[in-house]
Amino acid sequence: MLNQDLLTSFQKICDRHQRFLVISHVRPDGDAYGSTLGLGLCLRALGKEVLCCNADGLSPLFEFLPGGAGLVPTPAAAPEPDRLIIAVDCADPKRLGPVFDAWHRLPDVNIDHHISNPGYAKLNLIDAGSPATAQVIYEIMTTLEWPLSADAAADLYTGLMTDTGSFRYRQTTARSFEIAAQLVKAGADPTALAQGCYQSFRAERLFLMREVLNRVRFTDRNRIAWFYISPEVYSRSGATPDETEGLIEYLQAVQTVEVAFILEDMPDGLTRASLRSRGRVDVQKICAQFGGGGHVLAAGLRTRLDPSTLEKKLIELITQQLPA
């Protein structure tokens, strides 16, 4: 939980200004675009001039979200110095973006739930306690009594649904379900966003699950399972890179599974690599040697290794954290 001294700040710092920009992580997911969809409303309604913007801009994905087609692509150009930045879900500045790099600022205030979060921002609101950072932005709204309306909600129910997978990981606490119901009752449609996440894809992502079920592989006694997304795969499913969304979760399906990891050839000649743990392995303190970052239960990293490198090593280090 945030203390009372965090927050009575940024309601100082939010009086004090008008503009504002919200910003969150590249390949966004639910929680980021949840978060900075949701923030933003919330301070529209408080009469501010708010930015919503992404390295990736708005994937097609979730596109349905309220407020979504006012969330820009990462401007060029620095933001003006009286424009407040808020960073939301992003534990590493550096994952806001090559653009965001570029203007050689940090957040001035720092929004998350992830416990590898160093508090980079001058103003930093981090419960690591929290399951997702949609979670957190709710319970700083109510505390501080800003209003919510139904359609903040749907994009903060839509963070803290998909965060929680569904309300199935092990993060999910009592206290998201009861944020969940009075999501709802503020006008969040379960329903409808459910169908907008989850049965709302493309043919293409079909493909893109075929071609990755037929290259899963698994080691330990099938404890640890694993597939690699060549820029082939991409190229014969015709699928986007945003569509791997969930993917990992077909492999943590299976019973034996303690640790699945995807690996992923990235535009700028890094390898991407996320984890996920059923509870075993701390994924989080692996993924922190290659500088990358995340949760106990689920983690990840990019490094300058090649794929086929980086996944000996992943294995070297989850086998170690494994019994024998």
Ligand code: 5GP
Contents of the next structure:
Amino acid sequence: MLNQDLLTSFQKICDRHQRFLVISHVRPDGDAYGSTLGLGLCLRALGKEVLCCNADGLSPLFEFLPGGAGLVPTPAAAPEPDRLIIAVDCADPKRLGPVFDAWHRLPDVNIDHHISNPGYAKLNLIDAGSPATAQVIYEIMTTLEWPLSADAAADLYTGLMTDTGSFRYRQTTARSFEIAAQLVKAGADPTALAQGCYQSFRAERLFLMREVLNRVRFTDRNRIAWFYISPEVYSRSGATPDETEGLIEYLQAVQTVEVAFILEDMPDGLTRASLRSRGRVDVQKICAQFGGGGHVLAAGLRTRLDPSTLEKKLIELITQQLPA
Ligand code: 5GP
Ligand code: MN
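For comparison with the form predicted alone, provide the form predicted in complex with guanosine-5'-monophosphate.
Expanding to the full complex; the earlier chain stays at the top.
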């Protein structure tokens, strides 16, 4: 939970500004989009002028979100000096993207739930005990008694639903269900939003899944499972990188798997890794060694190492944390 002093400071800084910019991390997920759009709508309801953006713009996968049409790719021109920049769901300012980086400005406010977040803004509203940034935003706005529209509720519900793995992951508490209930009362439609998130894929995502399932590998008595998504996998399936979201869950679903990971080449020449742990291994600690971060049970990194070198290093580090 955030302390009252931080919330009072946030209210004051909001009162002093008319123009806002809400931004989230590259390759945004449901919590990044839901938090950006939900907070954006709440600020607009207070009469503020709000620009919502991220490095990728609006993914077709999230077009169903209320307010989504207003989300733009990060503009090349740095915002006016008096525009308050709020970063949401982003543990590391580098993850706000290269266009943001070129502004040479740090966010004024940082709202997040990542344990690896160092608090890089002037005002940091970080609750590492919260399962989603959307939950942090809900707590902030209700404590400050801001109005909650049905559209903002739908966005925040989407962030909460996706980052809790539909209310299954460890940080899901009674409070998350209470908040979900309040968001549904405010107008969020759980069926429509679940369909938007989980039953609106293109066939190409299934073709991608077919390709990667053919390439799944296991080691250490099937306690570690992984696959590498080569550029060829994309060309054969016709899928796009944002369509890999969620595929790692098929590896995690295997009873013996303690850690699952995915490796992928990035367009900028870096290698990306995404890791998930059942509980025994702290994957955040592993990713931090490569300059990455995230949560104890879900973390990621980007590195100059090539995929096969990274693969070996990750297996070594995971094995070190597993009991013999
Ligand atoms: P995913 O594997 O779904 O991309 O990310 C899992 C978690 O790790 C998310 O909370 C995400 O924000 C974080 N994460 C993923 N990649 C990176 C990275 O390159 N750097 C940092 N700091 N965090 C990351
Ligand atoms: Mn999140």
